[in-house]
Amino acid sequence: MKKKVYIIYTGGTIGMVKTDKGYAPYKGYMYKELDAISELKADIMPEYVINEYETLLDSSNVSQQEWKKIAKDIEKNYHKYDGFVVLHGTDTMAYTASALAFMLEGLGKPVVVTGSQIPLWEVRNDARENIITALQIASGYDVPEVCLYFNGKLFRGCRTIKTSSDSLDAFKSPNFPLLAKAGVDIEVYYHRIIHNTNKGLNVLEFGDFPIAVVKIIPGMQTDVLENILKPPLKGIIIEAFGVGNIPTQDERLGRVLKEASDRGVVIIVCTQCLEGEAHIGVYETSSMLVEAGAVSGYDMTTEAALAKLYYLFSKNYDVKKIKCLVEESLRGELTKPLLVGVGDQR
């Protein structure tokens, strides 16, 4: 029997048409375009059902509500299909892939997030190949993770970032190798795949927690960070220099960070560098962060750190446990041995 794949179409460039105001999603267009792709009717291709969302969004407008909607949609149809493909805009695709990786507890089937830089209606586009290969991976390969497929490469979803606004090679996984590569054949690197030992899918819906992301700049004024750290903030991801360094000329910055941490604000330090990791305490210029009670994000992307914070807050863990788990690998989002035996972690 043919495998079955459930396609979720959320919007994005892949199904947009040209309007007077620029590219925009068009209701009903994706059904017509997929039906016109002759390759999808080949014997080797799976059967598919497409759910086009009522409100199609440019991914710039995707929020936590859309993450929950996608996750619950997968949960509702989990036992009917062999795999899932999420068609999504590229701008926030890495955020959605990271969020789904944490929300879909106990995942045992492929979830492949993809999209395109050029719409399907254009004569020359990257949408066609991305859809065809995403469907093949979702139906024919044992890759039970949330993945992101783009331009012949399959990435772990919570390891990805968008690196180009105009190249067809738009995504990278700076600190973790590919899960698969699609050339003449689709070559899957199974030794890198995480297989969940828990049985049954459960969706953890993220709560609406106030979380901020701040990029440190030379000479950054303490007042700016102090205003961001005020209540009701619960968590902050600081994109620091190098391995986790910040300016230290203003001693008041240390007090501001410590006061926020003492109020229960979780401070995660990631690096602005594309590759490598943040490990606070290596240099004196990160000692202020250590003393304030911040934790290292190691080689997590900012997108993954954000999703992880939402996940841990939604678990209702206390601050001590959250800080501990931030520095552990729960979904393969950072380069450490996978932590097992805590909740749904694999």
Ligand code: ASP
Given for the second form:
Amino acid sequence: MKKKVYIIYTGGTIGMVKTDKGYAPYKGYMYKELDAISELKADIMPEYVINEYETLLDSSNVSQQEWKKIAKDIEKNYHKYDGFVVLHGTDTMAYTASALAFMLEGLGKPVVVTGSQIPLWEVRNDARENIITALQIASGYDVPEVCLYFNGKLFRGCRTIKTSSDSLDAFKSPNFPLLAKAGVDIEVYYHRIIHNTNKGLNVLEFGDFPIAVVKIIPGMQTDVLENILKPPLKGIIIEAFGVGNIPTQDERLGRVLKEASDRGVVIIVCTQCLEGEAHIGVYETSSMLVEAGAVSGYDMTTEAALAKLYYLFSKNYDVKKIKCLVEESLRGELTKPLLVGVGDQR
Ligand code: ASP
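Counterpart to the form predicted alone, namely the form predicted in complex with the named molecule:
Full assembly next; the chain just shown is listed first.
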């Protein structure tokens, strides 16, 4: 019997056509285009249905509402299909893949998020291959995770970052290896795949919480951070230097961070380096963060840290529990290091 895949088409370059105002999505176009791809009719390919969203979005406009809609549509169709493919713009694809990873609790089937840098409409495009392989993976392989497929690579969704605005190799997973590689064959690295033990899908809807992401810069003004940390802020992801360092010459910065934390603001420290981890307390220049009660995001991407914060706030956990869980891996989004301090080696 043919496998069945449910395709959710949210918008993005993949289905765009050229208009007077630049590339824009076009309703009904995806059905026609997919129908014209003869490979999709091959025996080895699954049957599919497409749920084209009423409003097709450039992914810059995707928000928690769309994350919730995608998750709910997967839930509604969960028992009828073998796997799910989400067609999405590339700009915020890593955020959506991260959010879905947390929202879809107990997931036991593949959810493959993909898109393209060049629309299907163009003669030379990356859309065709991405769609064909995403459909094959969603229907024929035991990868019950939220994945992101792009340019021959299957990533864990909550480990990805968009690293190129114009290369067809647009995504990276800097701190976790591939889940599969699609070369001559599709080679799945099954030992890396997470299998949920308590299967039974539950969608956790994210609430709308005020969360900020701030990249630390040399000479950062304390006033700027103080303004961001004001109520009603509930959580902040600080992209710090290196292993979690910030400028510490202005002592007021430490007080501002501590006051916010005492008010219940959750402070997660990630690194602005593409690879490696943030681990506060290694250098003196992160002591203000330690004293303020901030927690290390280790090697989490900012995208995953953001999704995780929404998730933990939506669970209504208290701040202590949230901080504790930030530092644990819930979906394979983080590797807790066995870090040796710089000085410990001497
Ligand atoms: N702006 C587009 C989007 O993210 C880019 C793309 O899909 O590649 O929706």
